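Only one chain is included here, represented as structure tokens and corresponding to the form predicted on its own.
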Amino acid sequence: MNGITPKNRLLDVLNKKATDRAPVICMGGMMNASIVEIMNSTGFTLPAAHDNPDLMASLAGAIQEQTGFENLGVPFCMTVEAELLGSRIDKGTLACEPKIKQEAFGSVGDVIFRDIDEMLESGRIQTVTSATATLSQTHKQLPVVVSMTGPISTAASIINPMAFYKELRKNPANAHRVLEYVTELLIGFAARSVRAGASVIAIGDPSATGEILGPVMFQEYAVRYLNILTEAVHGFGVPVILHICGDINKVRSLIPGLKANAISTDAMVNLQKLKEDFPEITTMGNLSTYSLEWGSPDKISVQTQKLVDDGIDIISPACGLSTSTTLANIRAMTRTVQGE
């Protein structure tokens, strides 16, 4: 590693400093590597680890050690915030991630605005921050990435999504009020995570795609609140990774306006072309998770090497990994980046 720690390598790339090679990471949250094979071999399992900080830290450590990803990522789902805000959650199984069972509210006008400081002292945010503290203290050379659900996706997880998307157009005043509330909660979550030792905050906002919102609402809602959150995290002295799902073509010209330190994209996006068109963007991704689940190690090595050769700044899966993905396939990816 030429004396460069994985933590320094990732932070250097996110701060646009030269380094020896691209990091290879899996950020957690919607993009985590809690595959069944690792959980079965270690005994650190989900859903138990969603609520137990020691188990969460142990599973994150086992994932890093066995996969070769150069970071520790927590949590292992996208329901921490929605549960805190009142939605009912199905915690899932060993092989199935948690899901929203019932949104808390039927419309933006129904949302009950609770005291954010009180909420931040309860729920699974405490589990995540406790696990973060353990990981940051016991793995000092590795970056701890705390992944959180973006503002649009959090709002769509506490309000009936069909109603929420309509009300972005029909009831913008209340929609903005809800998004301000949600964003304030996320800023508080980020602040606690940084104090616990998070090296990077990652935001996954799969409901904030150009395909769903279109360019006008993407600018009005997604860019606005993602940037408010990002700038707050920057104020805590920590960089931000943002993952955008789906095809970005409809909002491609708006991507440089996002203030995250790196932009992660889905597999259908040509990251080399994105770098050419917008050289100021630090690119991350975007190895197909379909290939990781169904491909061979040799094929994955070839696809990974292309991303390296294309100069992608951070190599990672393109989206959420299937829990049935094999360890051999993941290690083909990480070892290729590492030159093994």
Contents of the next structure:
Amino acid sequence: MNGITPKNRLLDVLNKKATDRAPVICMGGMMNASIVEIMNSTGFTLPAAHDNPDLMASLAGAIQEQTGFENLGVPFCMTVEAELLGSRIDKGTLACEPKIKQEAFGSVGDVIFRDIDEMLESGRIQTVTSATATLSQTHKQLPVVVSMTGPISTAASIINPMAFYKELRKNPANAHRVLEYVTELLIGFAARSVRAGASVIAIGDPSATGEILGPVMFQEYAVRYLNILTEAVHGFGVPVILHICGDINKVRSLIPGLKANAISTDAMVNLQKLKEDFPEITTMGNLSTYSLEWGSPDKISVQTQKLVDDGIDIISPACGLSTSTTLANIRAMTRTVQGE
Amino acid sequence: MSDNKEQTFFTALSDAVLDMDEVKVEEIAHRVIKEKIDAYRAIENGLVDGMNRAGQLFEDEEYFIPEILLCSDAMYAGLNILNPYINREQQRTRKKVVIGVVEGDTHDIGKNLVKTLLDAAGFEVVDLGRDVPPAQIVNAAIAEHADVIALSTLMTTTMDGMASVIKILQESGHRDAVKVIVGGGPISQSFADRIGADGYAPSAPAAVKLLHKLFKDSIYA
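Next up, can you give the form predicted in complex with the partner chain of this protein, since the form predicted on its own came first?
Entire complex below, previous chain first.
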């Protein structure tokens, strides 16, 4: 290593400073790398690690060490916020991530607005911040990325999503009230994460894609609340990575309006072209998780090298990794970026 | 009743579906009953026509998920009123589709969309919901004598479940009895080919077209 720590390298890229090479990271949350192979070999397992801060930190540490990803990423799901807001969660199994069992509310009009500060002191936000505090102490050279669920996805996890999508159009006043409420909670979560030592906040908002919402509602709801959250995090002195799921074509022109420091996309998006069209965007991605699961190390190496050669700023998986992905395949990815 | 007047009702139903106006659809549907207009034709030429137009706007990227869901609500509101008035002889057995989201994935927007459009296209759709284990999907298809299993996922992590469905069908000797079609964000034609699915559709309207192709344009069993 030529003096630069992985933490500084990632922060430099996110702050648009020149670096020796692109970092290779895996942001956690919806896109975590807690594969079965690592869990079985270390004994740091899910679903237990979702609730236990020591186990969460240990698993995040083991993932980093074994995969070679240049960050620590917590948590390992996208249900922390929804659980706090009242939805019933199925914590999943070793190989299957947690999911919403039952949304707390049937419609935007039913949402009960609880005291945010009180909520922030409870639930698994404590688990995440405590794990973050540990990791930031034990791994000072590595960035701790805390992944959060974006405003729309959180709202669609506490309100029946079918009703929620309709109400974005039918009941915009209440929809906005709910999104303001949810965004405030997320800002509080981010503040606590930063205080605990998070170097970067990552946001995944899979329910807020241009494919689902179309450009008008993407601007009115997604861009608006993502930017409120992002600017609040900037106020805490920390950069933001935003992952947008699916094909961004329908909202392509709105992407430069997002204030996140880096935009991560799914595998079908041509990041080189995105960079060409909007040179101001710091791009992140987008190695196919399908390749990561089914491909050979050689093929993965070739695909990763292409991303590096294309000048993608941060190399990472394009979507959530399958828990049956092999370590050998992930290592092929990280080692290619690291020039090994 | 003149054809002209009937057509005015059909057009009004179609427009109200397209305009996402559930209340108006109900109001017109009640008038259709009162005027003794043929309920079956009102469904086909009114409600379904409106939903097909909405599907076209979705393909043209003028409508998105929220709009399609609202159109679908309007269509179902009309169907609830008109369905009891359909004549027996008009009810032919239609091709049956069992639809579900594979276990591990709780996203069901895509699936709901496909269900709506297949309903509108005249297929009989049995919805198993989301997060369904592969064996349960197969069992339901066998029990329902389904012609099609339609599977959707939004997550790469649950794609294995699609392959499992086909494997279970093969092992239980039911593979030839039912067509399997797949779709959803991470799915591609090559994935569909690899797991031995009968077809792949990149979007909900494409799923309807795919089934029309597989069944040579007949929705009847």
